[in-house]
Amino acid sequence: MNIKTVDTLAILGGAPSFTEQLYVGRPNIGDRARLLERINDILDRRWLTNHGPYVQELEKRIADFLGVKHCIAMCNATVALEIAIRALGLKGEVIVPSMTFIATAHALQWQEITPVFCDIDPVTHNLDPKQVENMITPRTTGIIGVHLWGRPCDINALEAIAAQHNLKLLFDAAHAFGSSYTGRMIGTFGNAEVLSFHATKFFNSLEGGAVVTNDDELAQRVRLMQNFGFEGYDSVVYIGTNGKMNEMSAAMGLTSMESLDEFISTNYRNYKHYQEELNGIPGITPIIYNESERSNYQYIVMEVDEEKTRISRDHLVKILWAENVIARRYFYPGCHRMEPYRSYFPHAGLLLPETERLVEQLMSLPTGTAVTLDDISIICQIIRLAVEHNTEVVDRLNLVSVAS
């Protein structure tokens, strides 16, 4: 999006603006002193990678926290997805949502597996099990469900479909660390689940991810594959790559674990405040989390109904950017509209009506420990004023676009 500074304050009648940027996914930082203590210990040990003690400790802490048998830490979640896909023996076609980060599709296409894009439930934004059934062909070998915004897929329905058709079931749980489904922690379902600890996630290890599973044989294959296929010091018994997490990342992950409750509490506080401040704005519908389950509350996402707001999602994003609020269009424009998929499947959108609608309506707002309650009130005031003054705002933005 080509966003230029707009005299938004004049348009909106004096709404406050921010002198520094507030953006989606600004990293949470735990106890800095404890992190530096760990880093100094790593430097003193001179054990920087190759399954060091901090990686081992982080794997154990995560497995215990989730109640899963195996956690294999990785350099990032994309490599973790690629390795999990290969370790599961997926091939041919795999059903995935288009409403996801592009890495989910790329992890398949990179291995010459065809991602078959499936539509989503309009309420949950996750795979619609009924549509999944319609997409199964003789070439289908698996399903990848994405727990979007940390809200779990309809896991029971997807497990039943996978069992009925003898398909592998993998979950992209990049958004869902710390969330639960029917009382069980995400990370314990399907054949395996993949976690992300990227810097933009509420829990981060600077850069990193993990494969978690209760399948002993699968875990062994994943461990071999993330270390070039080495078994022992100089014996290679399997094809593999370099997917290992380093000790610095593990140190950050352990430090983040110690602040996990604080991060989630802050996210929940922000979520409730956004709900209060956005309440009553025509056409603005924030997503709702199921408070009877555990959740990380790390995404503040809202649908913008232009028929009611009389201002588009994209115009709202431009206004917020002009005020240094770096809101995001998620997951615009949908994987099926990105290359190479739009060339491979030019008519995919015809089978994805809910995805096509939502990619034009969804936007994500800043949250996390870098955002205060006052910040949230100002962000929501800007949105409220933009909707109230919709005609004037759109006219001014159109003039700016013409002038540029």
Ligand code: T4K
Second form
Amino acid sequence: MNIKTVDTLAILGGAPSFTEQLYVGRPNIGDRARLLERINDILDRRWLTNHGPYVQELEKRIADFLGVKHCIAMCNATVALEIAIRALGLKGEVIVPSMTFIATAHALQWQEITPVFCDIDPVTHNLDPKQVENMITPRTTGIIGVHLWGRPCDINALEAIAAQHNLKLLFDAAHAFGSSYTGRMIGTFGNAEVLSFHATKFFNSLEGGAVVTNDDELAQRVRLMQNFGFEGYDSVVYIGTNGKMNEMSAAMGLTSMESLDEFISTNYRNYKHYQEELNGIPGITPIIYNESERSNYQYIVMEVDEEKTRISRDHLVKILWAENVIARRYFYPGCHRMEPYRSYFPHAGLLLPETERLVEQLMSLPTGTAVTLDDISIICQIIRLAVEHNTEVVDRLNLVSVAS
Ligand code: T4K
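Please could you give me the other form, the form predicted in complex with the ligand, since above is the form predicted on its own?
Then the entire complex follows, led off by the chain already shown.
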């Protein structure tokens, strides 16, 4: 491969490595012509939303792909979580990780249900079942596991705890569409699971999400709740909201579905290339996916152990930004350190040592179809160079931040 080499970091006086910014979360776009055809169909038939034909087709395609009985497409995963939580009858306290996107916690608090933040396993970054058991109180009604980075939770252990304590089990599977656990697709576990098809997800419907479940009664409640509680033209049976997906989103979703294999194989190719190129950089540990399961490989996350790199994650992020690589600190600083939770539970961090450590160490790098293998080689060279020149770079960064 003929790649440019990074001689001097921009922060040390070199030029930025990329002339245009490279982002984490750059959307994958499927077959444009097919999408435009579908958009024309929508305009021609003047059916824009409210469970239109494309939404119905997408729901069926997703349910068949996952092997789940019900898929209820939604306007986004946050509303899908709120509806699933309400339809499951959760109240009081619900155990969740703090290492997640803020939407997981907000979906509870929005309904005045207390998110009880639980620590995670240092290897998988998912809920630690042993800690979950310690967080159960008489007010606990459920557990929300998050399959972070698309890597499944320890589902068997969480199911056993939920059954033993008579708790509902919901999964925030926003990252995990297309992943499997013990050979079964994510989307088929717990009482229900929630998927996100946001633009930044490898499979997108512009904005969108879904509740998937094998429970007929729950599916019926979710469906009514997403349409204001209407059970027919003139009858509302309980409180609901507007969680409907529109036809344009479904058109994008169906088009993304047709490129699903290509998106996953590009992510896999990128993942392997990052692994090779980051190999041997002291203190840098890239994410590992279990290759005996299906994975979507959509997040390239790495841990930065400052004791070994001699440069902090935050300094590395600054360097990458100076080189036009817009790396992200997902999910810094952890939900428990954001409002309103920081004010409600100022000491929550004491019970979350792994979360507290990892929020300072994790960083996400660009991947997906917008990123080439050459881009990845350069990104990794920047990281390697920054770690090699750690002291010099840190001094320079400190000078810059004092001056600015
Ligand atoms: N649960 C979990 C575990 C989640 O991660 C999420 C969402 C949810 C629930 C809720 O799902 P939704 O209700 O959103 O369906 C982004 C996404 O907005 C969010 O969906 C996602 N997780 C989260 C991890 O990432 P931000 O605040 O980081 O977005 P933003 O605007 O900074 O964009 C992220 C990156 O993507 C940037 O580098 C720019 C790039 N980008 C973004 C968009 C929208 C593009 O290149 N093109 C685009 O169109 O939250």
